[in-house]
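Let's start with one chain on its own, the form predicted on its own, as structure tokens.
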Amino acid sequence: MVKVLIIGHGAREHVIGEALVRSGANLYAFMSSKNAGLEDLSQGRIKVHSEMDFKEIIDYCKLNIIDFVVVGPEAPLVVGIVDAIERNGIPCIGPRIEAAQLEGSKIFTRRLLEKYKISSNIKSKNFYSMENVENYIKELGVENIVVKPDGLTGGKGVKVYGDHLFSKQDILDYCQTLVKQKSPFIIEEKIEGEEFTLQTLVDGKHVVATPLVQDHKRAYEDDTGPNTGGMGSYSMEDHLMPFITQNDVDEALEDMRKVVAAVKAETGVEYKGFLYGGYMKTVKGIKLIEFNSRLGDPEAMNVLPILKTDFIDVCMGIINGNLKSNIEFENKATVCKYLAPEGYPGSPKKDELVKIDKNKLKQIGARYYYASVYRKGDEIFTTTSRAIGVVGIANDLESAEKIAEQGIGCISGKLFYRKDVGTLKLLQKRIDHMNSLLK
């Protein structure tokens, strides 16, 4: 039996762990805070310790004779966890440090896209001080500005004109704040369209697509409120979106293949692991918003539960560089709704009891994945971040949304969620928006 170590402590890692166990893995888990789902899946074979302590992780791998490691979160990836583990002869799913900079540095990514003439690139310029910032704002136009800190921000550092910044002064003030924090930043042109997530499996040469997903970053219904790590997501039974064609996907996938080749040409390192492309369909074609060097959270919860191909075989294909192109997924729609503590993201209520009717969830057919909660005895409590992802899977979106909604009804506590995620009404709004742009 294959012994696999998962690193990470969130809902993304919970669903990765589930997919590994479903394929017959003996699961081990290494996490900075205890995830009750991973604890159960690994039958208590866990270590709770900093995910950034590479020596401790390597010692744990050697002690338990781990066959391979899967790294869930981005923070250890961008500082070289894969390099450290592989130097000790243990295969690892995830990009090495140079390749992980696709997520770790927005400046690195935009420079790479520009140098290798990748068509999904957009206008941008990087800054280390306030010098020339005003000139560039003038060049793009105040209303066309997006400001992004260079490093990891957990999806919360990006500020967009019209959403978070409402004047030239707001833009300058935010840039000044970043300069004071000694954080390099990038100013990009604001693009308009509909976002979609293309998560891929990469073995260094081959890039294989998984079903398209659309995430909902805003905290409240109708896409209002502050940005979050993601309040929910959905995927369609045909693995596309009503406003995204197969040609659009082919274009984005070809783009990602070129980027993987560019990373190898630029750094000498093959990109291996998961590569997440956050794209937008615009009047000027498919444009890149960001790359992530791992699976999405919540988007992993949409694709892994419907994976038909053995996940251990997929992982071995990534490790050995012979990933098969015919990886199969069920033709099902999925809806993931995230329960978060009341007051999230600004002032979340922590240490509140969450009650889960597991039997009823099972009867309904809804899946649930623990994110940032902790278990004390047999009880689950909130922390300050998203609590539980609830997933409905069915033959069509409407049915999947109903299952997710019924699943939410089996969980009680001081929690809130976006009821509109995965609804036909919100989907129609997306379709209408895209149609209005493409007129």
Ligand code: AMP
Contents of the next structure:
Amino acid sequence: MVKVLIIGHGAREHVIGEALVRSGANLYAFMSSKNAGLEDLSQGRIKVHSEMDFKEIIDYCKLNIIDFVVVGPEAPLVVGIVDAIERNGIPCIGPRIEAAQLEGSKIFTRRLLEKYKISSNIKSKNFYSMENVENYIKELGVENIVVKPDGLTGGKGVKVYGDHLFSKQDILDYCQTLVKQKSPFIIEEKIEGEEFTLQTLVDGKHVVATPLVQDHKRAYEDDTGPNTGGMGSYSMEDHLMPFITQNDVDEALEDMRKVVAAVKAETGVEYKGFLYGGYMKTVKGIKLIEFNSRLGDPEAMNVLPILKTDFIDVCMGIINGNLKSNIEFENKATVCKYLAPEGYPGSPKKDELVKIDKNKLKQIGARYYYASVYRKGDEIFTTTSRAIGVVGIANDLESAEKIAEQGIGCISGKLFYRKDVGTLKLLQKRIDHMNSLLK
Ligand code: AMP
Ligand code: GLY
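Switch from the form predicted on its own to the form predicted in complex with this ligand and print that structure.
Full assembly next; the chain just shown is listed first.
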């Protein structure tokens, strides 16, 4: 039996662990806080310790004779966890430090796209001080501004005019804050359209698509409220979106292939692992919002449960550089709704009891993945972040959404979620928005 170590403690890692076990892995888990789902899947073969302590991770791998490692979150990736593990002769799913810069540095990514003339790029400029900031705001126009810190911000550092910034002064103040924090930043043009997530599997040369997903970043219904890590996501049975065609996907995929080749040309390192493309379809074509060097959370919960191909074979393809292009997914729609503690993200209610009717969830056929919750005895409690992802899978979106809703009904506590995720009404709103831009 293949011994696989998963690193990470969230719902993304829970669903990765499930896919590994489904393919016959003997699962081990290394996590900075205990995920009850991973604890069960790995039958207690776990270590709860900082995911940034590479020495401990390597020692744990050696002690348990781990065959390969899957790294879930970005934080250890951007500081070289894969390099450290591979130096010890243990294969690893995830990009090495140079390649992980696609997520770790927005300046690196925009420069790369510019240098290699990759068409999904948009106008942007790097800043290290306030010098020339005013000029660039003038050049783009106040209303067309997005400010992004260079490094990882857990989805919370990006500020968009009209959403978080409402005047030139707001923009200047935010830039000033970043300068004070000694954080380099970029100012880029604000684009308009519909966002989609294209998660790919990459073995250094081949880039293979998984079904398209759309995430919902805003905390409240109708896309209002503060930005979050993502409140839910859906995918369609044809693996597209009604407003994103196969041509659009091909364009984005071609873009990602060029980026993977550019990373190799620029750094000498082959990109391996998962590459997450956050794109927007605009009147000027497909444009890049961001890359992540890992699977998405919640988006991993949309694609992995419907993967038909053996996941260990996929991992071996990534490791050996011979990933097959015919990786199969069921033609099912999926809807993931995240339950979060009341008050999330601003002032979440932590240490609150969450009651889960597991039998009823099973009857309904809804799946659930633990995120930031902890187990004490037999009971589950909230922390300060998203709690549980509930997933419905069916032949069409409407049925998948119903299953997710019924699943949510089996879980109670001081929690909230977005009822509108995956509904036909919200889907129609997206279609109308895209049509209004394209006409
Ligand atoms: P990110 O953390 O880079 O995913 O950005 C968070 C959100 O900000 C994205 O999901 C978009 O909705 C929005 N955003 C980021 N960059 C842009 C941009 N250049 N134009 C418009 N919206 C953007
Ligand atoms: N769902 C967005 C992310 O994983 O970054």
